[in-house]
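To begin, one chain is listed below as structure tokens, in the form predicted alone.
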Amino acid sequence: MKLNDFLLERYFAQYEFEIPYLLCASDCESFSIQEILQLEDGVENKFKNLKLGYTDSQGSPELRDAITTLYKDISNQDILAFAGAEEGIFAFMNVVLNPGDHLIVQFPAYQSLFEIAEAIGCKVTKWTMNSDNWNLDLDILINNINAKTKAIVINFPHNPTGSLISQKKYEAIIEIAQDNNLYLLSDEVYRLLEYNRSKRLQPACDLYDKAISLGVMSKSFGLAGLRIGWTATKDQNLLNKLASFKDYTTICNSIVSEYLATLALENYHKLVERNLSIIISNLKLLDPFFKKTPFMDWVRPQAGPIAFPKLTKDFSSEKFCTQSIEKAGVLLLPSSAFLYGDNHFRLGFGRKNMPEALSQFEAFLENTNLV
């Protein structure tokens, strides 16, 4: 398998730790180890006395028990832990797909959700969202399913737009997958960060036996450094194949990361509450910013710490983002990193220093002749 460069990750590798203001980060404000250990009494000594040996390749029973609290009808035997969500995506694509298979992927998308399938030799249909409202047309999905279609890939809350769909339309997608006996990979890494709780979608794995819900500690929980992700599915045959594939990648996770992730998930309401408070506070600054900025449009996100504004002037988002870096030290992510044209950019607002970064960005816009 030969993979093309992961454009988003190469972009971040070039700039992320060199630029003072990240205004495109996809995760929430990170927690410290001390903050996680303070979630419960008496755990600090347990943490210090961990034996640094191998862990259960499926994930420790304690971790998997904690993950099940995020779902309604999933047991710890339905969970497989990975080193981040990326490994789960990689394993799913390699286990499920063969050369010549067909995959339908909601688009724009994190590149691995379609790039791996293409490298395997699959035909990929990009199910492109309507940029006026970031909605999805179900007829496009139905009309593109054929005899070689193996899976549908969806992502809600959505990266990079922060959009959601109605529960009714979501259930219609699941019904389409079920009627056609297709796998449904549901990227749910921003779930729990909905601004309106009533709009939260049910986990796909709770609704359909061939659905795979993808989760991670990085996004909603602000714990990217733990590198803990997972898949949840009732399809035990698939789960066993994923576990066997993992034997050739990471085999098992770090016991330190699993311990901290377990502790965090046992108290996840506290983490989500803090992260949502930062997001909502930052949104109150972004609303007036977009009202007064004439050459940018945005569809206001409904969940998560990211949005995907559009530049309405006739210039390149790549050039715009480069100017922002060079003249203001503010990092934005051009839509070309998503292979989605050249007039959008990803904005991130899940971190505490977002107001300072936004102030720098505004100064850049006021003092720069954009060309």
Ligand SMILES: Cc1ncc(COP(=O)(O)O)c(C=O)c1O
Contents of the next structure:
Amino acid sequence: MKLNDFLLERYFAQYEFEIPYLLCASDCESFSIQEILQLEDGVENKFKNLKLGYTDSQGSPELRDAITTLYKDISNQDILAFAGAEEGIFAFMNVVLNPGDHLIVQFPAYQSLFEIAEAIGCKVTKWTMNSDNWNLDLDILINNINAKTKAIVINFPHNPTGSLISQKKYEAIIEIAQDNNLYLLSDEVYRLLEYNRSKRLQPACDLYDKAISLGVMSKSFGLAGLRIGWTATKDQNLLNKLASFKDYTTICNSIVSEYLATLALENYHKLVERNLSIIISNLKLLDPFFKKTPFMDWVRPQAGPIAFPKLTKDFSSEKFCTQSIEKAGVLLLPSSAFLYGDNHFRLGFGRKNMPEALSQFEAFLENTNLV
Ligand SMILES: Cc1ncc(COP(=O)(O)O)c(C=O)c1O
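Alright, leaving the form predicted alone aside, put up the form predicted in complex with the ligand.
The complete assembly is shown below, putting the previous chain first.
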């Protein structure tokens, strides 16, 4: 299989650890090991005494138990741990798809959600969101399903727009998948970061047997460095195939990461609360910013630490992002990294130093003429 470059990751690889102000990160402020160990009494010693051997390939029973608390109707046998959500996506695509199959993917999207399928030799239909409000048209989904369609891929809360859909529409997507006997890969890595709790969607794996909910420690929990992700599905046949595939990628996770992830998930309300408080406080700066800044506009996100504003002047966002790096040391992510034209950019506001990064960005804008 030949994979095209993962544009977003290649862009980050050039700049992420060089540029002083990261204003496009997709994750929340990271917690330290010390902060995680302080979540429970008496765990520091246990942590230091962990033996650094291989671990249970499915994920430790303790980790899987902790993951099940995020779902309603999922047992620890329905969980398979991976090295990040990324490995889960890679395994799903490889196990489910054959050359010639067809996949429908919400778009714009995190690139691996469609790129791996294309590399396998599948036809991908991009189910493009309406850029005026980031809504999805169900008729487009229905009209594109054909005899070769194997799966639908969705992502709510959504990267890069921070958008959600109504529970009603979400259930309609699940019903369409069910009526057509399709897998539904539901990337839920930003779940729990809804600004309004009542807008939170139920996990897809609780609603449909052929749905796979994808989770990770990186986004909602601020623990990207653990590299722990998982799939949750009631489809045991699929889970067994995913587990067999994993034997050829990572075999099992690091015990250090699994231990810390378990501890974090046993206390996840505290982590999510801290992350949401950073996001909400940063959003209070972004609302007036978009009101007063003349040549950009946004659809205000509904969840998570990211948004996808648009340059209202006909100016290349790629050029704009390069200027922002060179003149202000502020990293933004141009929409070309999502293969989504050259007019939008991703903004990230899950980090504590976001107010400082925004001030730098504002100073850059005051001295910039978009012509
Ligand atoms: C929507 C989405 N899914 C999956 C991933 C992969 O997560 P991880 O890098 O933690 O494996 C990302 C990372 O940015 C993402 O944004």
